[in-house]
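The chain below stands alone and is given in structure tokens; this is the form predicted alone.
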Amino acid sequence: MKVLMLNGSANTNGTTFTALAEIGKTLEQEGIGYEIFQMGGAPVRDCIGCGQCSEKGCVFAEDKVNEFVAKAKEADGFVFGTPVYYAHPSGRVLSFLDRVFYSSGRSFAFKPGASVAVARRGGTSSSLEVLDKYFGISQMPVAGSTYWNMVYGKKGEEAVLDLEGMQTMRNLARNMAWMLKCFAAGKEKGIALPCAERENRTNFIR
């Protein structure tokens, strides 16, 4: 089993990475593999709702969206990490995830997800609320922790000083590992996934 984590920061080794790495270390202790996918600092195109998605993902292939989609299809769980700038997730990570889910949302169904927000001081709660909405619309169970999934620090070396934040990351990882093992046990017992109805799509504005 493997958890795919998205570092939504342009800083590949900053506070967001530090939080995700703490999760990854604990996942490995629980026998679960992980990968931290680095968005990096390259530009990310917005989703324009063109409807030209394919099995490979988004029709616009000049960035890393489709690379992430390919990995997501093989992953068993997800963690999306973001820095906080103006009391919301980074605009780049939202553009990235909008295209990922618009083109390939069904690849995430019934796989547990969690979001992590990192900030110098404020805006983490509102950022988590935004990221968590991707899970709700995609039939994804949400892994929680013993506090909101937030870590404080302007730099990576400051993040490790947030002892409760690091503790929250470790507990999140343990909860994610437990969920993955439970789902695997259910699959072995032949418990079928829910069958979703999709026939009705009501448009009230005509």
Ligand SMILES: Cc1cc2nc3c(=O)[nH]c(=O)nc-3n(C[C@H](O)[C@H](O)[C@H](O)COP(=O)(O)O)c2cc1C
The other form holds:
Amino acid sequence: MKVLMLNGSANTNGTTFTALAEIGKTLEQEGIGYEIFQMGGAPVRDCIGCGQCSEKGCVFAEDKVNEFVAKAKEADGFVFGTPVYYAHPSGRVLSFLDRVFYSSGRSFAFKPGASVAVARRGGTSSSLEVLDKYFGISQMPVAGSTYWNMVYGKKGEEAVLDLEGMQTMRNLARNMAWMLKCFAAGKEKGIALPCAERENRTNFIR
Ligand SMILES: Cc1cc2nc3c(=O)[nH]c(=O)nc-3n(C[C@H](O)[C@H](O)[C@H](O)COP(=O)(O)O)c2cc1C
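Let's compare: the form predicted alone is above, so bring in the form predicted together with this ligand.
Starting with the chain above, the whole complex follows.
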């Protein structure tokens, strides 16, 4: 079993990475594999609602969106990490995830997800609220922790000093590992995935 984590910062070794690495270390201790997918600093396109999504993902292939989608199809759980920018998630992580989910949201169904926000000082709660929205609409159970998944620090080395933040990351990893093991046990016992109704799509109340 494997958890795919997204570092929504251009800093490959910054605070967001430090938080995700703490999750990864604990997942490994729990016998779960992981990968931290780095968005890096290259430009990320926005979703323009062109409707040309296909089995291959997004029609625009010049950034890493489809590479992430391919990995997501093989992954069992997800953690989306973001730095806080002006009290919201980084613009680049939202551009990235909008295209991932609009083109390939069904690849995430029934797989647990969690979001993590890191900040120097403020805006973590509002950032988490935004990222958590991807889970609810995609039939994803959400893994919790012993506090909301926030870590404080301006740089990677400061994040380590946020003892409660790091503890929250470790507890999140334990809960995610437990969920993955429960889902695998359920599958082994023959518990079928729920079948969703999709007939009704009222764009406004008719
Ligand atoms: C454009 C920009 C906006 C920011 N806005 C906030 C903010 O609203 N609240 C805050 O506490 N920190 C803010 N920060 C600081 C970052 O959230 C913080 O340094 C974070 O740890 C960076 O994560 P990273 O090292 O993974 O990139 C901002 C940083 C940038 C570049």
